[in-house]
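Starting off, we have a lone chain in the form predicted on its own, written out as structure tokens.
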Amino acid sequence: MSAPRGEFTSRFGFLMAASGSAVGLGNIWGFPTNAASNGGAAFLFTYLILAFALAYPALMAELIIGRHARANAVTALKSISSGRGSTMLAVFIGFSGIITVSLILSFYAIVSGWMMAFFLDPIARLIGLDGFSQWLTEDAVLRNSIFVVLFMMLTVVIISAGVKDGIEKWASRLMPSLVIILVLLIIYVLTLPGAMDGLRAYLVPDFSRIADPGLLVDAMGQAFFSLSLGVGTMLIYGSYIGKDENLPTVGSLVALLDVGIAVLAGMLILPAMYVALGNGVEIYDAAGGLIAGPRLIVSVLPALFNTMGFMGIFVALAFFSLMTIASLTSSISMLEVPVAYGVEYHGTERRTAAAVIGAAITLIALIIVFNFDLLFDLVVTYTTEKSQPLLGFAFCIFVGWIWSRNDILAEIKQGCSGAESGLFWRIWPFYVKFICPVAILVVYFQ
């Protein structure tokens, strides 16, 4: 029925893999512009509170389920179900998560392909391939299709190698590289004219905005979804954690790493945008808001790099290597969700499962590429705004209302013997049972 499973061999390996899953393209372009549009440090302050008051409890729910069941999402949720009705719900939620994360990866692969193309662009310019450079930066179906295939092949190769030699090995290399590149870029950008204006927009608080419902909803959504919650990625990674690990501690470290890198990203993106403004690059959209999302990455920042002369080539190379790394650390966690199900539930060999599922997701991505205007925003909306919040809600319901409280405590105590007298156990069960479901529904209906 099931194939032998892997396991993370060190806490560092798990932390790099889990934080890599959480730190993706959305952190680097979404968090900074969200902050600047919602009162600067007022948003940052609210986000930090909500990340640990709401997102961290939901993260812990997935990690605890995963380590207890040591299985894919479908099997894990079935194992903590208490009757026929909850078992049927477990199967539905598990499969919904697999479908949702696969669709997310299909559009994520398109955007990640753009990052790979823009990473190659400065290399092409350095060696004088100007025609190739122009092709790399032009939005075209052929270019997008080729880089979708290349990116998915890279993701499949890593997943095929397994937990230790694939996910852990590459996350342990890529995540430290990401942090080093991010810090070096911050140091460089802060030396440029106009950077301090961006830093002020990011860090100077407008506390009159804290009571703004829009800010609270944006901060709650950013805090919850930046941790890759709701689709089973953290559940799968939790299933690869050793039984001797202290789950509240490692969960806290994952949340801290994710929040820390998101905050660091703000210290790069916002100053860079204001530097671009000083160099004549438009950073505001037609509605007067800061440009965000893919357009920020493939339009505003490349235009800024082009104003830097020869140095801009190396800055572009560093920046898009950063974006490619962020893409890859997230994509491998997404592909692992359906692959783990195929390997464990159907006994499929890992390389075969990775290749077949990767090919299917690549095909979906190519369909989106060829029908971009019709499908791209539709798939993004229905996965990240419709499906993911409800799946996160369901995980909280399973842990808070269906799974036995004594069994949860017993699982936590395996790596934290005094858990029942600690602060985590005094607060977390109430939060995950009452506060998190309500908060998720608030975000959903907004």
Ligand code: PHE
Contents of the next structure:
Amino acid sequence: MSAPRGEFTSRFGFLMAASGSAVGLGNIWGFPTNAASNGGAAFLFTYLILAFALAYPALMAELIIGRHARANAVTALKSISSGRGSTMLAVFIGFSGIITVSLILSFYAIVSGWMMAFFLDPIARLIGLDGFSQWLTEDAVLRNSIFVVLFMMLTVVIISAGVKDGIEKWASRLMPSLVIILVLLIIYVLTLPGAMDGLRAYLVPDFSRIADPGLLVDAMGQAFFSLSLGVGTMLIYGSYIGKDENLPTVGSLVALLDVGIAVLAGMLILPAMYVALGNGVEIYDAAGGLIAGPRLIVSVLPALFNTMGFMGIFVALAFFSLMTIASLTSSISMLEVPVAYGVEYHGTERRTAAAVIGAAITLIALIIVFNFDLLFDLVVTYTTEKSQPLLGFAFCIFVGWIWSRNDILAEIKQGCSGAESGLFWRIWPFYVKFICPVAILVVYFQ
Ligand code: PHE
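Would you mind giving the form predicted in complex with the ligand, to go alongside the form predicted on its own above?
Shown next: the complete complex, the earlier chain at its head.
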């Protein structure tokens, strides 16, 4: 073992880091468009239930394992295993998490690179660099490659600086800025004509959709991706929480922040789409649904900003800075998972581990950029729809069936002395043992 482990210096620092991980592209464009295409508030309602009933217990499982073991995913899962079988499973699950999160980062960096390019575009236009502006907003392998590399360099620089001087410092600066920008943008967009139609599409429930199995699957996938579950991110952040911290409380605060910001983002994106419709921008796809996915962010919204005249430049700047911040506070949490493993398991120096692993992930991202049509959707589907829920399932099995109940309680009691008689301990153990694994499997095989 090399240098001593890092630790978050305050509750605020942890909350900003963990909510920074959770709040990302998944909240700001995944959630609103999922809601729009799944019956508005009916989706919101299902999402809220699943987030608190299924994702929050799984989040707690990772935080508790992490803080108990004070180690990377592989070491942590091994430390709570008992026999040979469960130890082998621990190594397998830990590594699967590391590989999955690295692959998630490789596609996430591509999309985040687009966000950076679109963030620079209004600046280029302001200073009259029209050719550069066009280059920034046109989808091309060269542009995508350059921005993948830039975005990964930012991520590596922050992770190299460590838990306190890298993750905590930057999350504590960026997350409050994100909330301020988001709120200002919502206020502005809601004053524009057509915005109320968007708000209606978002907040008026179409309850006929609630029995739709597709809605359930989407809501669960969204909740797991959004809370960064299954891949060891929350485990590693949990491992940097002080022993005097109340885990059930900080865990619920993270879940509340994540869900709250997703709900707020819906109040920006959907009204913005309907404003765009009023300004003559196409917002429906060929099948008649609202345009979602990459096209929404890189074509519908920029087209809307272009119809807003001079003001549009500042709105674009604010919006894409919001997206870049959201991406960066998530990407650092992803890179921390393999880096912590490299540092602790192999005694590699943090800077070296961050640079080498960052370079490897950048290389994978570039391979995807060069074979975009073939690989992009494949990697997204494999990691977020197949791997993440199964790993979330495995974490529940570890906490519910493999790790001893007394050890779990002892861990929670540090920082929460009355835990034994509290509501959390009365409900959660049963939940992670039975309800979560079964529910995850049922939804998974839908
Ligand atoms: N939660 C992030 C988002 O919503 C994505 C993420 C997934 C981050 C897995 C870390 C690990 O965009």
